[in-house]
Amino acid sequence: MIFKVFAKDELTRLFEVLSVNRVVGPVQKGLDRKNRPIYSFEVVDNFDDLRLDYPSTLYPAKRYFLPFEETLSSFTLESGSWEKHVDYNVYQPQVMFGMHACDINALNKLDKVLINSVHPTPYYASKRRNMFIIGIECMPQPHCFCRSMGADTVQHGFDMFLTDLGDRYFAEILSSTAYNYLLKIKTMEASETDHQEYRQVVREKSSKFTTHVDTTDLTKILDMEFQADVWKQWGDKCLSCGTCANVCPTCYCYGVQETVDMNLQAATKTKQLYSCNLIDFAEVAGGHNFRPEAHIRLKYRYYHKHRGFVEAFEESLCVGCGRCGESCLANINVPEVIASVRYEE
């Protein structure tokens, strides 16, 4: 890894560079109903509109590497010609500009499943290939414990992350593309005085996170507590309305739906992504619900992020954003739960 120094005003020369692609960056869009500013990932076009010291946005920035909706293929049939045409939906490169360690994290995790697994997913990989990330550091929120699992700093999936140093950039470069592009504006190698400053920052932000998350053994305890009451209690708050999937950042099941036209001259296959706590998440034909109540959805919810992931791939598909927490309608969030199934409260 390469580190280098920039004034602060290079950064608005370095997005004039970047930007011949689409930049995606943090912005703000509103106020919540506590008049508090809502961040959220849009196109931006530019560099004032920029919210780089954002604390979280409200929705991750997954929608663009797993679209809610996205057309997989259609089939067309002309004079007895059958064809079929697949679209992974990439039209150009794409800069992410200012994503926290526990976004990148989460598209990390993504990569285990949907790229470096059995049975990769073109449409996700062809997104994520095509990406220029440009992380920035942050500090922890009230209801943040990516420290808990291992998400608040981040070592790959990257190509160049920023530590503000007060008058100046701190960047780690991790790859070619991000040390050319760095070319083109004014930088510095990076002293002592600026690693030890660097230092000080990333012990500032470890102090100040105040949710915490007790991973001890946690996939032995939730194999012990499978048939626990505590799951029915938090099972009678929650509305099974899937908003915690909607902002997960590494939520990713989804399901298919096929469309034929009424002629039978041409169908469309789309992907959607779906949530395990909606009712007919595990429905199937002839109308069988494997999962009928709430409880048992929520709780394979967390076995999921917290037992089953670590199984295949030795981390937790959780990062700690706190997402799912500050969104529940019904109060639900994780370091609770957790508490909760360690009869810690």
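Positions refer to the first chain, counted from 1. Only a predicted model underlies this, so the values are computations on that prediction, with no experimental measurement involved. Definition used throughout: the rigid core is the maximal C-alpha set that superposes within 1.5 Å between two forms. First, how it differs from the form predicted together with its partner chain.
- Relative to the superposed core, residue 77 shifts its CA atom by 2 Å or more between the two forms.
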The other form holds:
Amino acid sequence: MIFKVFAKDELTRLFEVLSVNRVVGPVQKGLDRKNRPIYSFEVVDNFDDLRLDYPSTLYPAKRYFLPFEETLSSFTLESGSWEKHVDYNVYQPQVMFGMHACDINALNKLDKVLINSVHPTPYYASKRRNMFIIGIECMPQPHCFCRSMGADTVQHGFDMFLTDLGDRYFAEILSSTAYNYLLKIKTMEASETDHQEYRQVVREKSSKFTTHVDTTDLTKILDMEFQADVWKQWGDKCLSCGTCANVCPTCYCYGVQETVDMNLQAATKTKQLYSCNLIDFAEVAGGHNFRPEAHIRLKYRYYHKHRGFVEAFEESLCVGCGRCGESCLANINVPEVIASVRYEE
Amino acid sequence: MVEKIAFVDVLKDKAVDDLLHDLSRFEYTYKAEITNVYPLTQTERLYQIQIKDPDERNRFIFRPGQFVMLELPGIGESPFSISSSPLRRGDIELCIRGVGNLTNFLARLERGAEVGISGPFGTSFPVETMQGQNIMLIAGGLGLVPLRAPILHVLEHRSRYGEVDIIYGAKQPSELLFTYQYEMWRKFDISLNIIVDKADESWQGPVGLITETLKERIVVRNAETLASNTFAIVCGPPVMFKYVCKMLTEAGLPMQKMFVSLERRMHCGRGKCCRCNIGSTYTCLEGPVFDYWTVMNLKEAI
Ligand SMILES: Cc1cc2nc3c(=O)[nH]c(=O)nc-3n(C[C@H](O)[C@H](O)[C@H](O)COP(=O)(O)OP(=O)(O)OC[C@H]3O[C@@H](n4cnc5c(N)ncnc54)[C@H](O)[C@@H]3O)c2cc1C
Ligand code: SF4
Ligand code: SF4
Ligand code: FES
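Structure of the form predicted together with its partner chain, please, following the form predicted alone?
Next comes the full complex, this chain leading.
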């Protein structure tokens, strides 16, 4: 790996160089009920709009890779015959300017199911491969438990990763594209002092986690506690609203719908992200529902993330970003649910 | 960032790279024609569907137990078990019950209509492994549909299998599927045992639950061959296969020699939408055919 450092104002230059492309980054998007700022990944035209020190965003950057609604194909219909047209909906490369480690880890997890699998999906792959990702180091918030999920640092899946060292950035360079871009601004080789300061920042980050999840033997414990009452207790609170999947950077499930245009000459096949907490997720024609109750659906969500995915890929489908807990009106959150299943409350 | 956008263009070129090939297959649909359609019962119709392009038709190889996604542009896409012989390749038969949006629309189509097919998807019954042994094919209701592909395979390779039992239960005689083929199956030295829940005037066979017929056949085939020399394929509603598999297990048939086909909601058939998950197992990838041992280990399967 190659490390460089550059002065803070050089980042503005880098932004300008990159901004011939579409740049997406964290910006402040208003205030919530308690007057706290809300941050969001938006298209950014002006470097000064970027809030690179953002604590976390309400929504992940998922919609730039997996839009909530996406056209899979369209059809032209003509007297009993049809033609199918497929468009992967990539019109330009995008730059993700300032993603946290958890969100990049989330993409790496999505890659496993969506690209490195039997039927790789081109809609995601084409967007993912046409991204230039700049990661940025962060400080843990009270709801963050990424460290417990092994997602507080990221090894791959980005182009360059920045750590704020006060007056300069420490840059980890992963791709040749990133290297070439850095040739356009003034950088220096990272010195021993830089290394030390970098390690200091990492140490500080590690010491600041307040929320932890014990994942030891979790797959087995989930199996043993499949019938446990705690699921029912959490399920009774759950509103089956699907918000948790909506804000989750690793949730990818969906439904497909086809519609015919008014003039009967064209049709569209659309995919919409869904949530396994919604009531009809596993309902089949004729009305039978394989998961009729809220607690069964909630349990399924945890099983998929913390057991099934672990079984398949030896890692969990949760990066510990804490967004689902922050957004849930019923205050259902991963650390408490897992602790209760482990009987640690 | 010129080197990055190249990806999209390469995709259109159908380049050599496997991943790119697979990516471009994702939303690919074979154009197919409904060459014939006829009612089997009040609610089920048999659709003969032929992939139009002769090369594609010939390259469409499937194994008994696999399914296709049938697409009606503008209406939807749904999974259906292939009910015809694998030897016929892309000239397939689907037996479909009208139950919802797509299936009811389909019932209004006439022969000549153009539909889309993708697949084949999913796991299959291991008919090669079953060679040299006895086979029990047990179906309840619509379960005969996925069973018909292995039945036809066995008929076409009759010398490779030992004793073959088909045990088939339906609610009433009017719901029996593929009645016109029973004579032929019997002529191929297959023991076909049919039982209905409720008889009508025309019905002369046994009346009762499928487990009663199964009990008789278990006695005929005896515990020794069941334990050492028999495979079973069981298709039907969950309550039915649960009882049947339990009986077979008690009769000595090893769990890993019993195969069932499970049904779940599906929106992609490609392991992406998660709608088909049982616990966290994708029915469309790791199923629909599972051995009973696996089913027993799947949380929320039965
Ligand atoms: C592996 C497999 C094989 C099948 N084989 C057959 C068969 O040979 N013959 C047959 O008649 N039926 C079969 N089914 C069931 C068939 O897929 C449903 O009857 C069909 O999807 C209903 O679609 P619809 O649009 O008419 O109903 P709607 O209620 O309008 O359903 C809307 C959508 O929900 C999904 N869906 C609803 N019910 C089911 C279901 N039971 N299974 C899967 N997806 C569902 C589909 O994506 C469907 O397009 C099979 C299902 C599976 C999973
Ligand atoms: S866990 Fe919370 S956010 Fe998720 S569906 Fe239930 S109530 Fe909604
Ligand atoms: S499950 Fe919750 S904590 Fe885990 S990645 Fe999804 S939103 Fe973040
Ligand atoms: S049908 Fe979509 S994942 Fe199985």
